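Just the one chain here, the form predicted alone, laid out as structure tokens.
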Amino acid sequence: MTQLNAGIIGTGFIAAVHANAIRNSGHQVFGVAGSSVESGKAFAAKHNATTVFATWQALVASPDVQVVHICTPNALHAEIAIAAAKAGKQIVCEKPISVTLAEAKAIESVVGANNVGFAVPFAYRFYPVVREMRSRVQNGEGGPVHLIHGNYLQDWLTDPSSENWRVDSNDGGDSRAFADIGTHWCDLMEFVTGDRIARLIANTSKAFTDRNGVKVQTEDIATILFETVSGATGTLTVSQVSLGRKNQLLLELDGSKASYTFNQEQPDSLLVGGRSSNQIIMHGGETLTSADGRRLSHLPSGHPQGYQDAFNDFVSDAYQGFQGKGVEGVPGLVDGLRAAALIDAVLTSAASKAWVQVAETTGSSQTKMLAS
């Protein structure tokens, strides 16, 4: 595989995760553009980037950058993605890919017209036991899934003095908790089951009306009841104010023959539930039955693999897709569009207190290039 030069826009936590994954995948962190030249220089020194660009526009325009990684506040995603597509760059864009469904569709139009690749870091797909869970569910081992439930809980905003750009709707968009983490849960659920949320009713709420004297405009909590295309019933609780839960993405699927439970805070094991006994399946080439799960198991069972490992695999597979060697299961623009439709449905339902159909966003053939 040819080494590609990546340019990262943004210098926060997730940008560092991207940089580590790029290098791990055998590619180069060529350049970076931060909110200031100083932040760019500090990031470049830490992550061995060759060039610091004064603006994101300069990075996108550089002929030396083949892949643009968008790790900025959400409100900038669409503008940068459209500019990068017009410049003929491959794109890795953090979710949500836009702050409105209309913006997401505008991205789709430009990406398709310019024939560029587009990947979205729904990286939880890349845990080996998630692939094992997916294989077992879609092979029918557990029987038809009739109940889907779970949560995504964090506690980093439990202090009313805690602030972040995500809290400001001007930077993060009208949804925070659901857009930021709830979309991860929904993507994982639909990826594992092969089913889709058809309609939902949602409620959103705030733990605090203001933070440091500034009115809170985005939700801390979202609760969702949904039905899938196949007829399964589901519930989801999303919170960024649940003490003790650092990053618990919990997905449980109940079928007629078995149930399956994945907990992201304990990502090396899959619980398979039965009437007479339960099984705990550990990750590892010697324990998993699915080829995809074994492919992503880089260490023997008992040797933990974590979030950075999953992200590394996401970037590696995405870059193979950019070079025409597509790997099944890479989340692409069609998946980013799907998340935008779900955010739109949640906000619409929460405002109307009514059931809402989730808009279909099938995507063009080009935007499916890196889709599941």
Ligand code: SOE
Given for the second form:
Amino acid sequence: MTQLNAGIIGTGFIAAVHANAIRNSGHQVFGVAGSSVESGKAFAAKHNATTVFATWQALVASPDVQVVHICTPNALHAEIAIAAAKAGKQIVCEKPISVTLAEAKAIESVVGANNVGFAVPFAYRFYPVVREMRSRVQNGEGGPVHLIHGNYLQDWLTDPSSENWRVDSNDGGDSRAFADIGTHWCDLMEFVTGDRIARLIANTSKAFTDRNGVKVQTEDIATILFETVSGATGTLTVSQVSLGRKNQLLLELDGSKASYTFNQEQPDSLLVGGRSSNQIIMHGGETLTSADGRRLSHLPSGHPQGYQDAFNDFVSDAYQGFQGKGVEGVPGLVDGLRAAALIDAVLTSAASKAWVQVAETTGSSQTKMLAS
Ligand code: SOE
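Next block: the form predicted together with this ligand, after the form predicted alone:
The complete assembly is shown below, putting the previous chain first.
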């Protein structure tokens, strides 16, 4: 594997996670562009980046940068991704890849025309027990899945005075909670089951009508009922105002022979439910049955792997793909487009209070409203 030079645009929490993952997977944090030269310099010093670029445009244009990591507010993603694709760069773009489905399709068109790699950090796919869950569900061990349920709950926006660019639809887009974290849950569910949400009905709400004297335009909460292509029914609750839940992505799949529960706040174990007994499967080469779960178990059972470990493996596998050694399971542009279609469907349904068909992102780009 050749060491690649990465350029990171953005200097916030997730940019630091990207920097750690780039380094931990054997690549170089070559450059950074922040919202100011000062923020870039501070980030570069902390993450041993070689170069501080005055602007993201200069980073994208640099012949020394091979992979561009987009870690800015959502409203900038499409413009930067399109520029990076035109410059022939490999791209890692934070979710959501755009603030509209139309923008996502514009990215798809330019990325395809320039034949560059594109990965989206739906990194929860990279916990070993998630791969175990996927293997068991998709090999039929649990029987057909008839019910899918769960939530993604956080509490970091429960204080009405809490500030964040995501609250402003000009920076984050028209959806906040669902676009930010609901898309993670949907990606993980569809990745693990191999199924797809066919249609949904959504409700969104705000815990506070204004924050710091500014009228709130984006949702704190989304509740969704859905049906899948294979005929399963499901529910999802998304909230960033649920005190005590820090980052609780909970995915539960109920099949005719077994049920499976993954909780991101206890990511080392998978609960397998049965009629006569339940099992708790721990991560580890000696405890997991799936090759993928074992591949991603870097430490023996009982030595917890966490969020940064999963992110490291996301970057490692994505970079192998950028170098022509495609690894199955890396979330790519098609998954970013899928998330954009789901966001579009949730916003359309919440506005119309009707069931909507989730747009096929390989064909029509508009969500169709259905009679309920
Ligand atoms: C904030 O909600 C956030 O950092 C998300 O933006 C990430 O995608 C999620 O993994 C953790 O929470």
